[in-house]
Amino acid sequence: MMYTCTGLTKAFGSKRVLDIPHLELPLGKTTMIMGPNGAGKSTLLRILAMLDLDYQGTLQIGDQKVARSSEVAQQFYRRSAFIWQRPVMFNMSVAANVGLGLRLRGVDSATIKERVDKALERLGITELAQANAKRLSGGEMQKVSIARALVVEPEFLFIDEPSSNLDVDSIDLMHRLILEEKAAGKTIFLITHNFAEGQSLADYAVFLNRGSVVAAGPLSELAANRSLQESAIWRYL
C-alpha cells in the first residue's frame, strides 16, 4: 500500500517550488525527506499532511483518491499528528496542551487524564503537568509537542526535524519514540538534514532538489546509488 502523488506541483506566485510527476511513498513505514535549503521539503510535508490544499495534482492513499477539500482534510487530521520544528504552545497547562487533541476528538475526561498522564510519563515530563506551557524552555516545549502528538495514537505522524531544540539525551528519547511508533506500524514522514539520523530511523528516503525528486526508494538502494553519490548534491546527505 502506497501514498501516491501524481502530477504534484506547487507555486508561490510565479515561482514553482514543487514539480513531482510521480512519487510513491510506502504506508506503514518511515520515510525521510531530505535536500538542501529551499528544496521543497517542508512544502511537500505540508501537502502530504493536508495542511496545504493549494496545489495542483492528485494524492491517493492506498486505493482511495484524496479529494482536495477542507472536509476531507479535517477527517485526515483526526488520523494524524504533527511535530513541528517550532512548536506552538497554548496559554494553558502542559497537561491541558497535551490533552487538547483528545478533547477535540470528543474523548471523555477520565480517558483523557489517563492517556495524558501516560504520555507525560513516556516523555519524562510528569513534573511539568501543571506548569504553563508558554513559559517552558524550547526543549521542554518540544517534548510537550511530542507528547501532544503521540497521545492521540495517530495512524500518520509528520515530523519536521526530530532533533530540533533537544539535548543529546532528549534526542535519544525522541529516536526511541519514533522507532516505537514505527514498530507499531505507523506511517511516519520526517524531514531531516542528518543522513545518519535518517538511516537509524527510516525505511525509505526521498531526496529533493529545487522542488524535484532527485532520488527516492528504500534506504539501502539510495545509499548504494553511485550516480547520486557522484553528484554535487551528495554533500547534503
The other form holds:
Amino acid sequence: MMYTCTGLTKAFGSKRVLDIPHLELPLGKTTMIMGPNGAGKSTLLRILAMLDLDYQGTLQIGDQKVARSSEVAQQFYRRSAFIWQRPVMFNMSVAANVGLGLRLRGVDSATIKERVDKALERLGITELAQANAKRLSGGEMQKVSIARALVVEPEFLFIDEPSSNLDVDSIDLMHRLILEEKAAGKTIFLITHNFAEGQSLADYAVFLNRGSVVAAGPLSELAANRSLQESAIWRYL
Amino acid sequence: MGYFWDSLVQAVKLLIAFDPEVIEVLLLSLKIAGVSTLLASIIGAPLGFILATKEFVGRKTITSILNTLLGMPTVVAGLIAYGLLSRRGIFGALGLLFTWKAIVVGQFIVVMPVIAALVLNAVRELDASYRLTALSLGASRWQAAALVLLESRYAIIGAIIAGFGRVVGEVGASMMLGGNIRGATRTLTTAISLETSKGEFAFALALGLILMLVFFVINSSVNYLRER
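Now that the form predicted on its own has been shown, please provide the structure of the form predicted in complex with the partner chain.
Let us now look at the entire complex, which starts with that chain.
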C-alpha cells in the first residue's frame, strides 16, 4: 500500500516551489525527506499532511483518492499527529496541552488523564504536568509536542526536523520513541538534515532539490546508488 | 516655576481633600468612557476577531476603512455624531445632544475602530500558527476558532482597556457634543480646558493629575495582560 502523489505542483505567485510528476511513498513505513534549504521539504510534508490544500495534482492513500477539501482534511487530522520544528504551545498547563487532541476527539476525562500521565512518563516530563506550557524551554516544549502527538495514537505521524531544540539524551529518547511507533506499524514522514539520523530511523527516503524529486526509494538502495552519491545533492546529506 | 509648584501643591490638597467637584467630574468621565468602551467592544471586538480569522469578500475594504477611521481626529467624530444627533439630524428627535449620552455616541465613533483594529492585529498574529496547530490536533473549524479566541483573550482585554484609555483622554467630541455643562456633561478633559481658560490652574492641574493616574492604571493593566 502506497501514499501516491500525481502531478503535484505548488506555486507561490509565479514561483513554483514543488513539481512532482509522480511519487509513491510506502504506508506503514518510515520515510525521511531530505534536501537543502528551499528544496520544498516542508511544503511536501504539509501537503502530505493535508495542512496545505492549496496545490495542484492528486493524492491517493492506498486505493482511495483524497478529495482536496477541508472536510476530508479534518477527518485525516483525527488519524494523524504532527511534531513541528517550532512547536506552538497553548496558554494552559502541560497536561492540558498534551490532552488537548484527546479532548477535541471527545475522549472522556478519566481516559484523558490516564493516557496523558502515561505520555508524560514516556517523555520523562511528569514533573512538568502542571507547569504553564508557554513558560517552558525550547527543548521542554519539543518534548510536550512529542507527547501531544503520540498520546492520540495516530496512524500517520508527520515530523519536521525532530532533533531541533533537543539535547543529546533527549534526541536518543525521541529516536527510541520513533522506532517504537515504527515497530507498531505507523506511517511516519520525517524531515531531517541529518543523514545518519534518517538512516537509523527510516526505511525509505525522498531527496528533493528545488522542488523536484532527485531520488526516491528504499534507503538501502539509495545509500548504494553511486550516481546519487556523485550528485551535488549528496553533499547536503 | 513658583506658579507651577504652588498650583501643584494646591492640586494635591484638592485631591487629598476629595474635593466633591473633582470627584464628580472624575466619576462622570469614567462612566461616559466606560459605557462608550463597553458598547464599542460589543461590536468592535467581534468585528476585529472575524476580520482576523475569516476570509470573505470585502474583508480588505473593511480593514482599510477601519485603518482610516483609526486616524480620524476626535473632533471629526464629534462632528459626525453632532450631525446625527442635532435637531435636524436622523436621531434629533431623541433629544440626546448636550447630554452625557451624546458624548457616548461620539466616543463610540472614536473608539470602536481602535478596538476592532487592535483586536484584529493581536488575533491575526496568533491565528495562523494556533489555528493550524488546533486543526492538526483534530479540532473542528469551530473548535479551532474557540481555541484561537481562548489564546487571544488577554490581547483582546488589553485592546479594550487601551480603547478605554483613548476615550477617557478625548476632548474634541466631548466638548462639541456635551457642551461642558457643569454637573451634567463636564468631563476631566473638558474641565481641564475650561478651568485653564478661567485661570483656575490649580484645579485644572488636579484634574490633570487624576487623568495621568487613570492612564497609569490603564497602561499597567495593558502591560500586565501583555505578559500573560
